[in-house]
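Just the one chain here, the form predicted on its own, laid out as structure tokens.
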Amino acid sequence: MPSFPTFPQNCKSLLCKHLTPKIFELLKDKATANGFTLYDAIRSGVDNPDSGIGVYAGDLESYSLFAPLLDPIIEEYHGFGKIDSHKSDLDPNHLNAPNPDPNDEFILSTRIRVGRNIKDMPLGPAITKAQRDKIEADISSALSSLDGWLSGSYYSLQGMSEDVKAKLIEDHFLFKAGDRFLESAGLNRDWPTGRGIFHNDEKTFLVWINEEDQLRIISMQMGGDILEVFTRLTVAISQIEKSVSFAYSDHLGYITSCPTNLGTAMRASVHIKLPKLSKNMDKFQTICDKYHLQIRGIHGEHSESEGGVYDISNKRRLGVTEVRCVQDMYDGVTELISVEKGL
């Protein structure tokens, strides 16, 4: 095990604030049944100390094994305490969501996505090529089964045709190798092998098979009706269910390799036009604020809104229910729509 990481002045990582030295000394030489350390454990923070977390999981003993250190980052990023249970609610029933915009004058585009690992197998950072062709297989099989509305094909990144290819980035459903933080936590090993994404014939349900988490599982259309989004999202879930077993646990909700994916695992997002709103952004994310909504760009993270166009998503995730995520989204959204209105 290397000796402890010395990090930059300004570094603002969870992982610089809550690895200290006696933490280090007391987790260094430990590792769980997968052969994950602490130094796989904090390898993307101390490569990247430009990270905002620093720290993935390798495995669900992972949470238990460097609790030391994940308890306090996850208490400090989800406001949850290692005391605490997470409890799950992905009945439809349970959502009071009309559609806030039944004209299509604001919300563009919907889009429910949960990100889900399998039961008894080690996550992306820690898994062995063999293990994750075999994830790729079998639900790839289990998805090529479904029916109905659900049936469609799966397409593996390996070998796949420059047609195929030009077509799933036209419909921007192709993903790509992860960035500089992945890449250091070791997810983008043999890299395309063992990848791939399902899609249904109508292109409002996809499944990315080993990309960040081992599914991410994604429910979406264009227009503001929320509720179908996510009741085909809970129905595609059930479905895929009679086939594997996800990683769960009573305290951390559905179990992922990044610390702030834990609990629901999900984002409810709306791509949603506010050029009014947004013109008093203290006003936008005063509401945002109310909701615990987060405000983005169009194309994700760290980009920029154009023509007056946001991606407005939960940012609860552990200790709340889907439906409450969801709920959060839909009501933040409704007033966000009647406050555009009023200018």
Given for the second form:
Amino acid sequence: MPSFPTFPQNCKSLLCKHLTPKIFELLKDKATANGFTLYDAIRSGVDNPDSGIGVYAGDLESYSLFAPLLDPIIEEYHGFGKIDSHKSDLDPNHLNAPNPDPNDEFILSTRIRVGRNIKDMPLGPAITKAQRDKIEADISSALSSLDGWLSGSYYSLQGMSEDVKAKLIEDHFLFKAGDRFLESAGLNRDWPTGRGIFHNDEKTFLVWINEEDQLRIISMQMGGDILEVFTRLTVAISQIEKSVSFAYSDHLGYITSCPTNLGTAMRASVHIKLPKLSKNMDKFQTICDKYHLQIRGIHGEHSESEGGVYDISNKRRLGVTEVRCVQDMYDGVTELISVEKGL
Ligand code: ADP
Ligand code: DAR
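What would the structure be for the form predicted in complex with ligand DAR, given that what you showed me was the form predicted on its own?
Up next: the whole complex, starting with the chain shown before.
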């Protein structure tokens, strides 16, 4: 077991804040049944001191075995205590979201995704190639039996031409190759084998297989009909759940490799044009903070805004329901549009 890691003075990750020598000594020789160690969990944050949190889980057991380190990180990131329990609500009837941009003046597109992992299987950082390949085979087979507007085709990354891959990424449908954070976490191992994308003909229902989580179930479309996108996602999830069991706990909700996605594992986003408001980023950020929203660039995490278009999404995922996640985004976007109109 390596010695206590050294972090640069300017490290601001939750890992370097909460990994004390005492906790390190307590956990340094422990490993889960899948052989996932403390160092496996913290390697991404040690290799990348500019991480936000810097830890990943290798399996459900990681969240209990390494709780002395993960609980304070989860509590600080999500405001969610170790005795709190997570509640799920995927009922679109509970969402108050008439289209906030019926004339398509501001919202280019809406996307809502959830992460899911297979019950009783290791998560991506600890999975073996054989296990990951089996998940690809089993999930792509389960998806091929979907009918109606959910029916579609699976495309493995390994068999995909570079041109097709680049176009799907450019059009915001496919994931990019794993970044350095995922690399250090062991999530890019054996890339691109075992990875791929399922989508229906309209590309309004998509499933990523074996990216950061074993499934990313996605509903997306042009425009701002957030309720329609959420409704489609809830139907897709319930259909998939008929043949696939997901890792879930009453305390942490849906189990994910990155603790930031625990609970609902939901990110509800719009790509929205805010050319006037974005000239005052302090005001823009203040409104987003009020509604627990995150500002991203238009090509996903760690990307930049282009042409005054921003990716605005809910930040809260754990200790709130899926309806609340989407309502956070909806309410914030409604105010952003109102302020933009007033400028
Ligand atoms: P995730 O949402 O799965 O955590 P990212 O933030 O990296 O992952 O986004 C993944 C992809 O989804 C990127 O190509 C991004 O451009 C696209 N995307 C996210 N939100 C929207 C949206 N509202 N409309 C269109 N594409 C989107
Ligand atoms: N690099 C990790 C990412 C945190 C959230 N994003 C995810 N899971 N894609 C960090 O600690 O910054």
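What you see is a predicted model, and the numbers here were worked out from it, not measured in a lab. Numbering follows the first chain given and starts at 1. Think of the rigid core as the biggest set of C-alphas that the two forms share within 1.5 Å after superposition.
Enquirer: Taking the rigid core as the reference frame, is the Cα of residue 182 displaced by 2 Å or more between the two forms?
Expert: After core superposition, the C-alpha of residue 182 moves less than 2 Å between the two forms.
Enquirer: Core aligned, does the CA of residue 155 move at least 2 Å between the two forms?
Expert: No; that C-alpha moves by less than 2 Å between the two forms.
Enquirer: Verify the C-alpha shift of residue 173 between the two forms: is it 2 Å or more after superposing the core?
Expert: Yes, the C-alpha position differs by at least 2 Å between the two forms.
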